[in-house]
Structure formats: structure tokens, C-alpha cells
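What follows is one chain in C-alpha cells, specifically the form predicted on its own.
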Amino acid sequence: MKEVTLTVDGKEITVPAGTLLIDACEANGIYIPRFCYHKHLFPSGNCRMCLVMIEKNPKPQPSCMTPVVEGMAVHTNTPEVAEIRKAILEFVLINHPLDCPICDKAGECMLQDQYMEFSGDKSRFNETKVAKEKLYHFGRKIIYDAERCITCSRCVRITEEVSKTNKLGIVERGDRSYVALAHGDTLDDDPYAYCVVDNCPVGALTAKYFRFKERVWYLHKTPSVCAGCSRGCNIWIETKDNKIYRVRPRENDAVNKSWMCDFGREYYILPPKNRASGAKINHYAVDYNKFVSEVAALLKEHAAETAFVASAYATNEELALAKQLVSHLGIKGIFHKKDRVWQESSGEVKEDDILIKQDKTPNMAGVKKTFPEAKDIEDMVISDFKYAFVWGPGAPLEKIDGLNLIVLSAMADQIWEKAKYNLAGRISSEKHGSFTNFNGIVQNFRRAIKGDNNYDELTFFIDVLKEVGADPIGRTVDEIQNAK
């Protein structure tokens, strides 16, 4: 690709031709403030906060709308540019309610941050502010506060360019303008509606599930990977006191850019109702060590008569240990299943050409890579087996009914209820590891919350391996990743 060389504040930089000036500066450590610009949206150039001076050009230019040119000389920190930024901030704040103490965006608000960095002046505006709608319900998910809105149009462009629902528009003119839906419409049927909240630079758009629940500076952010489908969107899980308060997309250009679907978000926010708990044999709670000992002995004695059914919710590291156990014992009947399938009644989108995949599990690619010989459970001949180790939810009852079942699962479904041996596992937010997405990209994630009366699958397989006389290939996620 052709490259061009320019100077910014006296520093010579070289970037690909066609790069926007704001991106060229940021890639070289020079931050230019902005409100309306977003790297994954078409630039609109309406907030003017990114104006810079370019030599031989008589007027300041918006860096978000200006491609770099060979020999261009740019100035981003002159007294004139500083005055422009102060003037724009004063203009934006004229009708702003200045209600930061009660605004959910406080602590991560671009307007708040840029005022502190580039202005700090008192307002000279003594007239009455324009009053607008404070509680405009955009449906069951989102509330819009028109007084906080700076009409940057990010939300409008997200519905145009990302979800392609074209739900939002800006109506009226000047200081009366605000963002609106068509009469009677809502954002409820937009599967990416919460993205407008994530990318609102101020607190105009807030999610009802998080509104007034917690101040953002008290939240602990954990990098994770969404387990809602095989896309593997990168996410932040934000917690306090072992509770998930908020889930937001984490930028990754190769997987999900800056977006995630609403279902994936609610997958974490709304706790599952049918969680499994404890270690049980014949439906009676037992000590974990006794459970491990009995299961290990049973698998060792009946390996030839046992079907092993892998879980697409398992991490790659758990699968690696399971593979070692199956190989060590000589278990030949290996199967995979769909732990979760799309159900029309749930209102979830089955598949789209944006992010959502039809495979509703996070690691089927990891299962098939670890166990290339595994067959679909639908191909199982039940008469070939007397025992089945079923990992994860969603196994078809008719394929294993009548077998002696050992179930390791985070969810208590009908298979869990029929099992003789039960061990409660963990969901992805409760463990470390990695998933392989549909495109073969391996992505690590960290535990965000602690589980309650359940057991780490990684530890379980390590303990069973030791019980049957095998030396585990690793005892931590890092050791197993390095051993593979």
C-alpha cells in the first residue's frame, strides 16, 4: 500500500495513503479530542471538536474528515487550536444540564473529560437553558435524555450502519434538535440497541438495566469472551461484590469491532435460573473427593463401555485435559452435541450477517479440533454402551436414556435429574481459559465472578487424571497452553 509522509506538530510521521488525519495522529501517539468521530462509523464531522490547523489552508479543518496528503504540515496544539476547543466546549455546554452528580455516564463521559482537559472555564451564559424531554423511553431497554444530548449523531449512524434498522434520526433544528424514533416505534426489536448506549459520548442514552445501579468507578472490569454464540465477541464484564452489573463490547477489529448483540449482553446480566449445584451420588450430596474417587474408579473399570460426550461450553484447556483422560483410559466412544440451540420463542436472532451466528455455543470449533474423531451424538448407538459421561447441558434424552449417567454441567436439565453421578460445573464468567471461535481464532478470557457451590472443571479433570494414575499435562491454564 502506498504511504505518505507528513509532519504533525513538527514530528514526521508516515502512514498509509488515505488515512484520516485523526487516525494518523492517534496511531503516532497524538490524541485529538472528538465527540462525533468513531473509528468504526462513517465520519460526519459535525461536532468540530477535532479541528486542527493545516499550513497553506486559511481555515481550521476537521481532522476526522481530512485524509492525509504527502508533505502536509499539521498543528494540533497551537494557541488558536486551544481557543477553538474552548469555544466549542462552551457552546456545547450552553444548554447542557450539568447534572454530572446524578448521571450514569459520570466517570467515563467524554464531555466531562474534555472539559477538564481543554477548558475548565466558567460559563458566560446567564440566560435560561432550553428545556427538553428528560425521560424519552426508547422501549423497554433504553431511556433518552434530550437535555444531555449533544446531537453528535453516533447513535443515528449505529442504527444506519451497524444494525441497519434506521430506527433513529435527528429532528428539529439548532438548539431545539434532538434524537427521535418514528412515532410509536421502539428500539426493542433492534438486536444491537445497547450499542447506542455504549457509544454515546455523554449520558444522553442510558440502559435501563444499569441506570442508577452503580457508579462506574466502583466497577471492576474483566476482559472476557461472550459465550452466547460461536462469534466470540470480546467483552468487558464489569462487576462489584461478585455481581455482574454491566457487560460492554471490547474492541477487536478481527472479531466484533466495537459491537456486541443485546442477547449476548443479557446472557450475562440475567442470571440463569436452573443452575446446578454440589456433588451428588444417587441424588445425595457427597464430599468432592469421594465423588472424584468413585467416578475415576468407574471410568477406569468401564472405559470400553463408556460414551464420552464433550461440551461446547468447555474451554480449550479443559478439553485438553479431557482428551488426556480419554486417551489414557482408552475410551473409544467420543461424541459432541449442541449444548444450546436457537429457540424461536426466546426472541433471539437465529443468525445475521453482522455478528450473530447460528451455532449458539462458544467453543464447538475447540471441541472438533481437540476431538477430531468425535461423532455427533445423534449418531450414537445406545446399545454399544452401558455408561455415559455427559459434559454440559443439552444432550438429547432419547440418545442416552437407560445408561448409567455421570453428568458434569453448570445447568440442571432433564439429563442432570436422571444422572447417578452429578457434579456442578461453572459458566464462562466463573472460570479462566480460552475459546476458539467459528473462524478458528483462539481467545483467552478471565474469571469475572466466583461460583457458588460448583466446581472448576479444570481442577476436576486434573484430580481424576491423578486418581487413575496419569500425570496431567498441566495444572493451570498457562501450563496447559504451553504443553499443547
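Every value quoted in this text rests on a predicted model; they were computed, and no experiment measured them. What we label the rigid core is the largest C-alpha set whose atoms superpose within 1.5 Å from one form to the other. Numbering follows the first chain given and starts at 1. First, how it differs from the form predicted in complex with the partner chain.
- Val477: CA moves 2 Å or more between these two forms after rigid-core fitting.
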Given for the second form:
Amino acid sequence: MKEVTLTVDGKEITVPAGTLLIDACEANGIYIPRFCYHKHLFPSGNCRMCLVMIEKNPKPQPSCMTPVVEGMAVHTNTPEVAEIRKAILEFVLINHPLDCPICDKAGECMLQDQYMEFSGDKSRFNETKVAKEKLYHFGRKIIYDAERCITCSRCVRITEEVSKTNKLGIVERGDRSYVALAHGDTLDDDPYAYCVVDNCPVGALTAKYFRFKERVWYLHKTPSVCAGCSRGCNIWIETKDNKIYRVRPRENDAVNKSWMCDFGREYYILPPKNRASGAKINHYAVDYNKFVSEVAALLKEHAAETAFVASAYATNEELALAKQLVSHLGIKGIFHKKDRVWQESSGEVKEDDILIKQDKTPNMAGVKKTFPEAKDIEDMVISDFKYAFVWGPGAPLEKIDGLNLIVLSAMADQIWEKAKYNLAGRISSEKHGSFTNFNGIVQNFRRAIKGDNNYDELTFFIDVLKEVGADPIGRTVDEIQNAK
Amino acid sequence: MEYVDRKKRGLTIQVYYREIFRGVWITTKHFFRNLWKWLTFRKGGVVILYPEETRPDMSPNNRGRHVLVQRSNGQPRCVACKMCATICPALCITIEAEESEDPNIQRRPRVFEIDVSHCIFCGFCVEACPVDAIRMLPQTNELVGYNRFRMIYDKEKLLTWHPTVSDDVVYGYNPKA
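Could you switch over to the form predicted in complex with the partner chain, since the one displayed so far is the form predicted on its own?
Whole complex next, starting from this chain.
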């Protein structure tokens, strides 16, 4: 690619031709403040916060609309630019209410941050502020506050460019302009509606699920990977006191850019309804160690007539251990299945060409890579087997009914009730590991919350491997914690 | 085996008649001193009749306990922004927010608790409050409770103080004024 060299604040930088000036500066450590510019949206250049001085140009230029040119000389820290930024902030704050105590965005608000960094001036505005609609419901998900809105048009561009529903628009003019939906319309059927909340630079758009729940500076962020579908969007899970308060997309250009769908978000926010718990044999709670030894003995004895059904919710690490167990015991019948524990809702998008994939499991690619010989459970011949080790929820009941079931699952579904041996597992926000997405990209994630009354699949497979006399390739959580 | 590091008692303590007479002397001293105050009509003599009277020698700088300032309809002025809970060095303030029916208020505390047994009375919460919803009043100096759970003051208890002055007049400890 052709590269151009330009000078920013006396420093020579080289960037690919066609880069926007704001990106070129940021890549070289010079942050230019902005409200309306977003890396993954088409620039609109309406907030004027990113104005910089370019030599041989009589007026300040918006750096988010200016592509770099060979030999360009840019100044971003002159007194003139500082004066421009102060004036822009003063202009933006003319009608902005001081709602910081009640605003959910306080603590991560771009206007708050940039006022502290670039201005700090007191208001000179003596006239009456323009009062607008304070509480406007954009459907069941989002509330809009027109007074806080700085009409940067980011939300409008997200509905135009990301979800392509064209739901939002800016109406009226001047200090009366506000973001609006068509009369009677809502954002409910926009599958990427919560993205407008994440990317609102101020607190004009707030999500109802998070509204007034917790202040953002208390939340502990954990980098994770969404388990809602096989796209594997990178997300932040934000928790406090072992409870998930908020989920936000994490930027990754290769997978999800800056977006994630509402289905994935509700997958984490809404607590799972039918969680399994405990270790049971014949529906009676037993000690975990007794469970492990009984299951290990059973698998060892009946390896030839056992069907092993792998879970597409399992991490790659768990699958590697399961693979070791299966090959050590010589289990031949290996299957995979489409895990689906919740009912499909009516308006749900099954697949689109943006992010959402048809396959609603996060790690089907990992299962197929670890067990290349695995067949779909629909092709299973039931007369070949007497026992079935079913891992994960969603196995079709009619395919495995009549077999002696060992179920390792985080969800208590119909298979869980039928099983002779039950062990409760963990969901993806409760474990460390990695998922392989549909493109083959392996992504690590970390545990966000501590589950209670369930067991770690990783430790379970290691314990079973030890019980059957193999040398496991991993270590249990206890072993890692007690290691010298 | 002796596990407790006890001091050896001297002979003067072991012969405790001396200590008895010393105690009687202290009691007598206080009796005559209070009697003399009472005879000369000075305050502080005899005893304080506690719930009716408060101590006259309380310093004017005494901050007292926290109160939540009310709106005219009796609702707390607090918007549950958790600034006080964030600044609190003793981590004794617990707040949970909820949505108010009034769209002009929007946010109000559902739970507001101060654990006064942990509080160090630094006054940071009063300074941090952006809406002047929490103050410390010298009048409310009675910090009593039979156990430590009685010392957790909830929203109802913090709202028992009814302002006799206008909201514009800063009253109590408020360094911003």
C-alpha cells in the first residue's frame, strides 16, 4: 500500500494513503478529541471538536473529514486549537443540562471528560436553557433524553450503517433539533439497538436494563467472548458483587468491529432460568468424588457401547481433555449436536449478513476440529449403544431415549431429568477458556462471575482421567492454586 | 501454664484499704464540686437529665450525625448518585437507586443506609454531595443504640429531621457555604 509522510506537531509520521487525519494522529499517540467521529462509522464532521490547523490553510479543518496528504503540516496543540476546543465545548454545553448525578453515563461521558481536559471554564450563558423532552421511550429497550443530546448523529448512523434499519433521524433545526423515530415506531425490532447506547458520547440514550442500576466506576470489567452465536463477538462483561450488570462490545476489527447484537446482550443480562445444580446419581445428591469414581468405572467398563456427545458450548481446553479421555478409553461413537436451550422468540433474527449467525453455539468449529470423526447426533444408530455421555443441553430426546444417560450440563432440560448420572457444569461467563468462532479464529476469555453449586468441566475431565489411570494434559483448578 | 501476661501486683494494691479510701475521696471531691456549682447556679452541676437536656459543653464545632434533606413533599432530595458512597473512606454508606415516577426527578434512592458505627465523621459525604442532600447537624448528637445493628441508620431514620429553616439557608456542617 502506498504510504504518505506528514508532519504533526513537528513530528514526522508515515501512514497509509487515504487514512483520515484523526486516525493517523491517534495511531501515532496524538489524541484528537471528538464527539461525532467513530472509527467504524462513516464520518459526518458535525461536532467540530476535532478541528486542527493545517498549514497553508486559512481556516481550521475537521480532522475526521480530512484524508492525509503527502507533506501535510498539521498543528494540534497550538493556543489557537485550544481556544477552538474551549469554544466548541462552551457551545455544546449551552443547552446541556448538568445531569451528571442522575445520568448513567457519568464516569465515562465524553463531554464530561473533554470538559475536564480541554476547558474547565464556567458557563457564561444567562438566557433560559431550551427545555426538551426528558423521558422519551424508544421502545422497551432504550430511553432517550433530548436535553442531554448533542445531536452528534452517531445513533442515526448506526441504524443506517450497522443495523441498516434506518430507524432514527434528526428532526427540527438549530437548538431545537432532536433524534426521533417515525411516529409509532420503536427500536424493539432493531437487532443492534443497544449499540446506540454504547456509542452515545453523552447520556442521551440509556438502556432500560442498566438504567440507574449501578454507577459505572464501580463495575469490574472482564474481557470475554459472547456465547450467543458462532460469531464470537468480543465483549466486556461488567460485574459487581458477582452479578452481571452490563455487557458491552469490545473492539475487534477482525470479528465484530465495535458492535454486538441485542440477542447476545440479553443472553448475558437475563439470568438463565433453568440452571442445573449439584452432582446426582439416580436423582440423589452424592459426593463429587464418589460421582467421579463411579462415572470413571462405568465409562471404563462400557467404553465400546458408549456414545459420547460433545458440547458446542465447551471451551477448546475442555474439548482437548475430553479428546484425551475418549482416545484413552477407546470410545468410538462420538457425536456433536446443536445446543439450544431457550425457545426461539418470535421476532428473533436467525441470521443476517452483519454479525448474527445461524449456528447459535459458540464453539461448533472447535468441536469439529477436536473431533474430526464426530457425526451429527441425528445420524446416531441407537441400537449400537447402551450408555450415552451427553455433554451440554439440547440433545434431542427421541434420539437417546432408552439409553443409560450420564449428563454433564449447566442447564436442566428434559435430558437432565431422564439421566441416571447428573453433574452440573458452568456457563461461559463462569469459566476461563477459549472459543473457536465460525471463521476459525481462536479467542480467549476470562471468568466474569463465580457460579455456585456447580462443578468445573475442566476439573471433572482431569479427575476422570486420573481415575481411569491416564496422565491428564492439564491441571485442576485446585492444583494450579496450590502449586508452589 | 500462664497465658496471660499479668502484671505483678505491688504490696500497696494488695493491701486494698488504701485504694478504698482513695475512691471515697474522689467521689466526695466530685460531690462537693457539683454541690458548689449547683449552689452558685452554674450549669453542669449535679447531672444532665439526659433525654430532655443535652450537654451544655458540646463544642460548637461538633458535627452531629447525618440527616437527609427533604423536598417540600417529604421525599429525600438525594438522587442516589453515590458520590458520598464513593468518597466515603470508611465505606459505610449503602445506596441503591430506583426510577422515580416523576420524570423531573428521574432517580431516587430506594435504599439509603449509613452504618454510623463505622462512620468516622470526616464530612466528606457532605462535601461530595452535588445536590446538598446530606448534612451533618450538631443538634442530632445522640448516637445511641443497644447493639451495632441499631447503628445502621436507614432512609426513614435519616429523614426524621424536619427542617425549620428555609432550604436556602445553609444549616449545619456545610463547608461549601
